[in-house]
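Only one chain is shown below, in structure tokens, and it's the form predicted on its own.
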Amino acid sequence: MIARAIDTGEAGDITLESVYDIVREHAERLVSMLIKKPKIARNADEILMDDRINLIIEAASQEAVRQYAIKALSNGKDLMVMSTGALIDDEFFIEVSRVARKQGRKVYVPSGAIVGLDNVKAAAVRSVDEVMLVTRKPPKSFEGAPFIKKRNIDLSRISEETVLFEGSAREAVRLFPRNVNVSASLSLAGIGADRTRVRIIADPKADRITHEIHVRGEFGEIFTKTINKPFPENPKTSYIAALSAIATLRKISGSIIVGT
């Protein structure tokens, strides 16, 4: 969806120069859908070393961020991170920040599937006492999560609303790496991954992905609720997550910046 938006001009004044996937057939299928045919890179380094490229968009996995972020920044590229869970590794975050600052580059983290990050960032300028995220998804959305595998949970047998997890955002991202990247984004905007609390609910009656946020602090209180349609090709994530990446690209290429 992000590639198509760049291809049609929906994402602003940006050109898609090259794509890469560890499974080449995936990249070939993507390029076949586009009007302008970007180059298919043979490996990631081919993109990282390409002088024509100013911005690299990661839409793969937390592992891909850990593997390529430092290289991208060191080679003079800005970086957009979709798998934000990788950034709540404190040592890695510090190193990414250091290299970005040294190279004069930017790392962009779209809001993803939640609303209110602008106000959370503003609230965190002063004292914040509590940040809580409650995520509710259909059980099938959690297929393949390490937490589900480790506990041998049969998702098809969940017949009523079930709390799968309650704890810190740091633990949530580790146990559900493809489900709750929003908790990482919320942590980065607010009071950190250890103080941000997350409750994850599997609800067989849910046909949408719901994220509720409660923030309390010196500024007052924030309550938000986002009801998202699952992304058609990937029910683990929300449709609006891709839209937020497109909106971020518009912001990068635009002249007037709206929002914090």
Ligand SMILES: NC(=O)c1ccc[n+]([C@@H]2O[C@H](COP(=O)([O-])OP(=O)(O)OC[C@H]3O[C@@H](n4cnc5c(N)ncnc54)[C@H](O)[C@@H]3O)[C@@H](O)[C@H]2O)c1
Given for the second form:
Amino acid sequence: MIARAIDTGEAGDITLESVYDIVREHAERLVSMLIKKPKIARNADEILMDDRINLIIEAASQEAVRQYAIKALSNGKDLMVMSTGALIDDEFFIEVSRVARKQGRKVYVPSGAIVGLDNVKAAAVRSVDEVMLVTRKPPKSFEGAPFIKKRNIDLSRISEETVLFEGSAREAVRLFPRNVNVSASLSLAGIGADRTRVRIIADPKADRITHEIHVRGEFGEIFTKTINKPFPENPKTSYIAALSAIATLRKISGSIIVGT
Ligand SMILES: NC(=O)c1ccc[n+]([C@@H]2O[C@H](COP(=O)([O-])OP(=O)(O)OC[C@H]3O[C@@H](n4cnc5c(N)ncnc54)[C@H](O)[C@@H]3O)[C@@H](O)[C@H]2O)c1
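I have the form predicted on its own already, so could you send the form predicted together with the ligand?
Then the entire complex follows, led off by the chain already shown.
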């Protein structure tokens, strides 16, 4: 969806020069859907070393962020990260920040599937006592998560609303790496992955993915609720998350930036 938005001009003044996927057929399938055909890189270095490229968009995996982020920044490219869970590893985050600063590059983290990151950032300028995320998804959204595998949970047998997990955002990202990018993004905007609390609920009656954020601090309180339609081709993710990436691209190439 991000690639198609760039292709049609919906993502602003930006061109998709090159794509790379470890599974080449995935890249070929993507390119076949586009009108202006980008090059298919044979390896990541072909993109990371390409002087024509200013911005690398990661929409692959946390592992991909760990593999390519430093190299992308070192080669003078900005970076947009979708697999935000990778950035809550403190050592890695410090290194990414250091290289970005040294090279004068930026790392963009779209808001993804949640609303309210603008003023969570504002609140975190002063003291914040509590940040809590409550995520509610249909049970099948959690298929393949390490937490589910480790505990041998049969998701098809969940017949009523069940709290699967309650703990820190750091643990949530480790145990549900593909489900809770929102908790990583919220941690980065607010008070960090150890102090941000996450509750994950499997709800067989839910046909939407909802995220609630509760924040309490010196400024007062925030309560937001996002009710997301699952992405039609990929029910693990929310439709708005892809739109948020496209809006970030518009911001990057635009002249007037609205919102915090
Ligand atoms: N921040 C958000 O709000 C948000 C929302 C949705 C998805 N995501 C994250 O974005 C990422 C992509 O999501 P998706 O639903 O498009 O996944 P997907 O599995 O549909 O597609 C990912 C593609 O990346 C490729 N890939 C994986 N690792 C790679 C690597 N190291 N190098 C090159 N290619 C690699 C895979 O082969 C696959 O084709 C995931 O990590 C997901 O958790 C973030």
